[in-house]
Amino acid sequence: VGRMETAPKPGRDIPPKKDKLPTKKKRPRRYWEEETTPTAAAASPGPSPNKKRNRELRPQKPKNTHIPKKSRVSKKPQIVKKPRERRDAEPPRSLSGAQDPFPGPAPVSVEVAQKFRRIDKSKKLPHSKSKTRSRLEVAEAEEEEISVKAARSELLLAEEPGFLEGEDGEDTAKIRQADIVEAVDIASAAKHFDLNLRQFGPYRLNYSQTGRHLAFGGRRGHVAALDWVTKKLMCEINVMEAVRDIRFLHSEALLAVAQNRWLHIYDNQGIELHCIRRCDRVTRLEFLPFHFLLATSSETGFLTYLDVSVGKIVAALNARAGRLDVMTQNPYNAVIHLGHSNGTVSLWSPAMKEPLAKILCHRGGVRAVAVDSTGTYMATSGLDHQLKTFDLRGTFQPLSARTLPQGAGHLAFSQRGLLAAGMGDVVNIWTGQGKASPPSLEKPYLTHRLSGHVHGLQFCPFEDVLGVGHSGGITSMLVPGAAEPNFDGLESNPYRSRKQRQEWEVKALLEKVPAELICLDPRALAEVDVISLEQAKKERIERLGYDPESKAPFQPKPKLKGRSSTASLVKRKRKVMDEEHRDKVRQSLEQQPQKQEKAAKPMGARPSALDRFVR
């Protein structure tokens, strides 16, 4: 490798200047020819400072080495998409005389590589048989190899995210939707617009899986719904009664909507297919698509899960905390998350009667809540004006905090984790650093003022627009860098066509995930079930009478004929023994003062006089 690192002998004598005549005259070389002369492998021009420097960069191998595949990932993070350099070294020659200028599998950087990995390689494997283990490493190998190569399809994803950037100490809050939609091209410019719906406001909307269709509902009765990218109404009815949430099913085909008594389920068509009068009251409503529960929550206290393939109430939950206005879902584990007037916010599953976690978050009454696409962090809003993020990884942290003026009434995390809030009649985005970062709170990256209070928000998936009811109508605003650019095309395809939605659904049926394995880990079913085994291993032991894993105790061979009297037998024996006991003696000793150690230590940072009285 160090070779490799220096430029290559024979061309650094030579100047460049003169180097480059011979190359032009050299004749096309023969794949029988040998090298002619030792110049003509140096005839390319010595790396010019700038390749140099990128070669520094990147790990090089040795020519003509097996690659192991661990190797394949280099340790350093790099871009993927930066052009590979030419190596200097020779890389293997074809039939044909041509050179492979990047030899080797294409580098792919840690950090697109982990994103892509299942098992966890800093837990320990667990101690078991050989041939369970290598059964495990083997496993564990492929999934490294199966990451590789999923980080290295990367590189064909079409599009690339939006963004918007201010020229040198602009704030980009400053800038007005107005001056977006001039900059950018015609057909993102036509997807800002604003439906003036003064008479029956204020709305509440939701956007279709795909995001492409758009539903709205009005506190009045109105409630449409239409294919928002080429505005095409799909239909228009007044339920005369008031609509307090709307949402679509699986697919743009079915729309529920909370009216004042009961939910009711419309198709596409406006027409009423179900009344459910076992959900009564309904304030919000939240559909979980891979579980195909409808989940509502009422003034009755009562968080419902209607299961909406076979039309049964899977669940009904009483959350003892009065009227619930406040919910959301997190995506990640599809586990309800609802506000409470306290101040605390509570997690659901269909699985359990209790809520899995409860969360005290506010002062306050909760006003709003929103988890991220990722299932890490959720925003909450309460009535004591704050505005705070949790990490719900783990101990529901909280991460940062800001007071608002206002307080916000309604948040919404996009795909890319933008953070919108709406604070009476303005809404505000704050972004994060990356995909994966918490918003963070200082600065807005994006504000609006709208023409009446905001009712509901939420980003349209797969596109950079937010939508926003209010009781002016519906604004759907342009926000750049919301949406994940690159969808997949089996799980949720704007384009897709009529058949290619038949045959989604069906198969989305065909996987429907029951509501039972609704809990906070979801891949927890993929893990070993140790508590389990180990009461089977339990219940083994004591219905055969003993332990048939434990180690049978040490038998001396018989040595060659004379030397195996019985007391040489009995001396081996306690031989093996003593040291057996030597070796126990020797770990719980190691592990005494560790112990010790771990015990002191919250005790006081601070030494104290009467720490040598301590024993």
Partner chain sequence: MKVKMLSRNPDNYVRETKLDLQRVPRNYDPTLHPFEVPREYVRALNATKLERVFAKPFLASLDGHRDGVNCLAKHPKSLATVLSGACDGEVRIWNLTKRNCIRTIQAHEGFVRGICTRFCGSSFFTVGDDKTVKQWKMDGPGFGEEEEPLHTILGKTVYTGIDHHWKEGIFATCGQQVDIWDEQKTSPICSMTWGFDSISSVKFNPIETFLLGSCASDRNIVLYDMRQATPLKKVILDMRTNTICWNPMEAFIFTAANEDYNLYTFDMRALDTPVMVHMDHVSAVLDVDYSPTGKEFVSASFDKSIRIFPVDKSRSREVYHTKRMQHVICVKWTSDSKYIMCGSDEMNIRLWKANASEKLGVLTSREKTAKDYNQKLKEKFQYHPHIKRIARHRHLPKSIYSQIQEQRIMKEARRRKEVNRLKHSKPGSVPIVSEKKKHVVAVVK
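Please move on to the form predicted on its own, as the form predicted in complex with its partner chain is already shown.
Keep in mind that what follows is only the chain, not its partners or any molecules around it.
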């Protein structure tokens, strides 16, 4: 019977197709790449260069040859990588096709990176558990990476501090403000101005943390706040009461005014928000930005700390020194410095009812106190016409002193260490070698005479400007080299919007430092209090009746096949006890010669030439 021929089904009886080499997809030509012209070699018949390259990349296995196992293993890592190396060797190109002449990260010098490091690598890591040691090593590596990034970002700080340099032999103190205004640009010259307000003077003034806003209050009730750069007035009121001091709070939206009787809080529209009657007869105000604390000193001799975030009084300390007219803060550790009529300066913290330290500075009463931004130096002036600088790094010793023809009634430090002193209607400014050096009191840097007696001084943050409040109004002086030229936009941004200010307030409240942590040395917070730790351990032992951390007595583990009898357990316990006793005896024998040497040579005795014969 003849069979009918049927068409083959798909997938059956069809000879398998030969595997084709994977063809590389043609890469589209970019607009910056040159168009390649076909060459004679490409036009000639034969395999294309792409196929040749693919054939070279694929390992060829010869036919009818036996490769031993050893040679197969040895030839496995030997793969031809020449085309790949040639491709990677080309430097990366940008969109324009140009090559980067400086590939890789920017180099950073070791000296610049060392300035931003906080961990001292000279100290070796303690012998601790491997897990703790690994954490310390990771923290060191992260700190080193952060310091390198901070040093590299310092290249972006293009602004440099200004300076005032006279000609050969010229004294810079003889340069007037009018000469400086003529020499600088128009934007800087607009920062020098005088406000004639004789009707309501004398004035106290204060700049905001960003240095953009200025608030001032007159003795006869005049209170005003303005954007002093654009000269835009924010608010202006008359409280119909004597104003003794004025301060911005954490932002320019809130204003604290020490009036004749009580402490009042206003907003930037001049609307009274609070009247704090527990703070009465206030003479001076200081605001601690990182703790949200408003410190007030009063005629009754009380130092009061008010937490403005919750509206509660944290501490009310009696200084027992009479009227408190002189007060300032240390920006480094938030310690309050009070000047007294007996010539002493006391240092206070809300966590202590007694002063942290007392420094005898003058023979007469203290008239003014100022502390620099690094918390290293303190300047004081007294009724004895002396101007002194002190070292606050634990010694509290005077570094320099100068007798002034008229005692300085007001002092102020700038961000870069310049010291300004107000003496009657004259303002003198001294400068040092740098930011971390004390000011040299031998020769003044600048001198300016005002139209009235000085009643308030403050340097503007991030601007080479000194604000002076006097009986004739407000004067803004130009002081080259006084402020930091670059600001941190995340911390103090003079150009921030209302939305940015609100976000910054929320972040600052979340990072608020408790008032109990204010102390002389903030670095001590990161150290372990060994004395308190030992005392707590003793109290715990007395409370429990035993030491829970002591070594537990040896308990032998039970063994099988009759080896856990009572006699064997006692024997193993005694063996361990004998070993421990033997170690204790060995340690006592090693320490015995040292004790004998100490007993033979009393402490403080002079060495003798006959000591060599002593056995």
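Heads up, when I say rigid core I mean the largest set of C-alphas that superpose within 1.5 Å between the two forms. As the structure is a computational prediction, the values presented were derived from the model and not from experiment. Positions refer to the first chain, counted from 1.
J.: Answer yes if the Cα of F102 shifts by 2 angstroms or more between these two forms on a rigid-core superposition, and no otherwise.
T.: True for F102: a C-alpha shift of 2 Å or more.
J.: Given a superposition on the rigid core, I'd like a yes or no on whether K312 shifts its C-alpha by 2 Å or more between these two forms.
T.: Moves: no, less than 2 Å.
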